[in-house]
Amino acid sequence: MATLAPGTSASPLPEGAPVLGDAEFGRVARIMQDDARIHLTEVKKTLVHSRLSRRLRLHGLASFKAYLDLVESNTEERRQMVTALTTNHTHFFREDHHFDHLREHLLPRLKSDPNRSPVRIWSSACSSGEEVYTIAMCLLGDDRSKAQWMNGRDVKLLATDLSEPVVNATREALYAESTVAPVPAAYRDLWMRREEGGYRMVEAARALVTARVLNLFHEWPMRMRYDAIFCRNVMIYFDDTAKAELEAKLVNMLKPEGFLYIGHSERLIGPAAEKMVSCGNTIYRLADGR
């Protein structure tokens, strides 16, 4: 997910570096709250200074005040600032109990559907794509014959993120060898191919995935409901009001009996908690009735 890093250790600023004063930090915090609902606290001040100093240098500006004046008058630079203040931490098969659950509980249901209904799964904060391609590999299986259930089926995985660069990386689907290390050999050998620069997801996996830029607090264009939604390690950056709002929207996008997977330190609150049944560690199922 494109979010602020969980923690940043303070380091001395270079001599002569522009100072990020309290007033300017407050302006940054308000923009991040307004545009991304990310709650910035003082502990992130060093991170903000480091990330935005690069934007100052790019524009030849000598102060954060001048830069924020630019941001507040230029929509594109405002978007660039929000992107610069997000980071992306993910890896293949992260929190692997979620993928065990997908294979053991959701996948059999999808395979046995007598109506062969469309399959929809959403990686709502996809970062650079490791999550959505882990989902794809779980659906395809660790043996080529296990993917046959998808023949003639309408199976689509949506991958969204606030950050355009990581959405582009998801579309590119090329990963360094070190990044691929957590992938079990059976999956890697079937659904990745080695090429210069690392491993690329094969066409069968990439064809399942549609990657789009999406702000989770803006209007969602999707109309279909989802068999499962992954929204992991996202809500830790929001206040409770934003969490409750987002979780309620996610739950309303689930099919009956659909699953919601959230991060290891997250919890459901508000209306979403009343509609969901816990069925594992940070795994929830939409209860009967909405």
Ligand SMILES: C[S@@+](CC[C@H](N)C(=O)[O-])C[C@H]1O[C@@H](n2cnc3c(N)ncnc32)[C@H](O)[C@@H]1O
Contents of the next structure:
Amino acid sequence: MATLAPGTSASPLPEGAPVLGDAEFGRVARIMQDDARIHLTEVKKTLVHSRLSRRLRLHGLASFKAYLDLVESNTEERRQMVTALTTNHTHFFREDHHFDHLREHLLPRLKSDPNRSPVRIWSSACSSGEEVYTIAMCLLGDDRSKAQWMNGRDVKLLATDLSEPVVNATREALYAESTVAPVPAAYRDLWMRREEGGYRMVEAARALVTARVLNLFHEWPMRMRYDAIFCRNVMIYFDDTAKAELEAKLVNMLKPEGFLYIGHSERLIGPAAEKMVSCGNTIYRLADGR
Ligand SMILES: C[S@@+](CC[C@H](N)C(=O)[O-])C[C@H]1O[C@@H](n2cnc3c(N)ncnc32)[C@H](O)[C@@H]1O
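Okay, that was the form predicted alone. Show me the form predicted together with this ligand next.
Entire complex below, previous chain first.
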């Protein structure tokens, strides 16, 4: 007889498959909250079961209790568990009105800066890099001559994420053909090169990007302020206290008039909301006199 995955009536488990009981789910949820501020609710039980079952198999463990005992005594497995439970869905030109705004409002400002100040943009939950390379392509332009404004300029894009595998993928910058489909042909032809396995971002785009592992709730080593920060589709995983804390820190990392782009179902709360002016759907500008 098949047993049912906890929290679902639709996913029968093979006979003898480990069951994720409430106590073990509670232990997982506490670790996710403590380590990543990710707020796991009961509706995620099936997902947790499926993703952690792979870790149990890898370690030859027969129960979630044994696995949680391992996690609680082994820092590396704890990190692996947190990584396994992150959701890394992303794509090129996701929520493309943000990139229209970047091209129409931020880019002209950067190009016309008489002081030629350093340009800094941060993709703060970058996943596998599609977001940061979309930003890179928008800065480089859809015609080689449009990239000339960068000559002699200090332009750097920071891409960070909690999950090491996706940060490595950002560094690799190799994307399957299906992944590249949303990229307009003019950008793709200029800034991506066909290779076995898909398309790789060309050196001119890769050289702009520094990819690092960074937990948004750990100390941030960056000293520079940012012209724009993308923090999209990650705050949905946090509770309101964590969101307010993070947003306040993000606002403090912006240059005057800097832009903050957040995900379509996210909103600004707490002190950050008072310092930012809305300038489009999920787009905010740091108000004068923060
Ligand atoms: C759904 S993806 C969003 C990717 C991209 N920003 C986008 O909108 O397409 C969310 C990312 O947030 C990362 N993440 C989750 N919690 C995090 C934390 N506490 N610190 C840093 N990154 C985190 C995950 O690893 C995942 O790659």
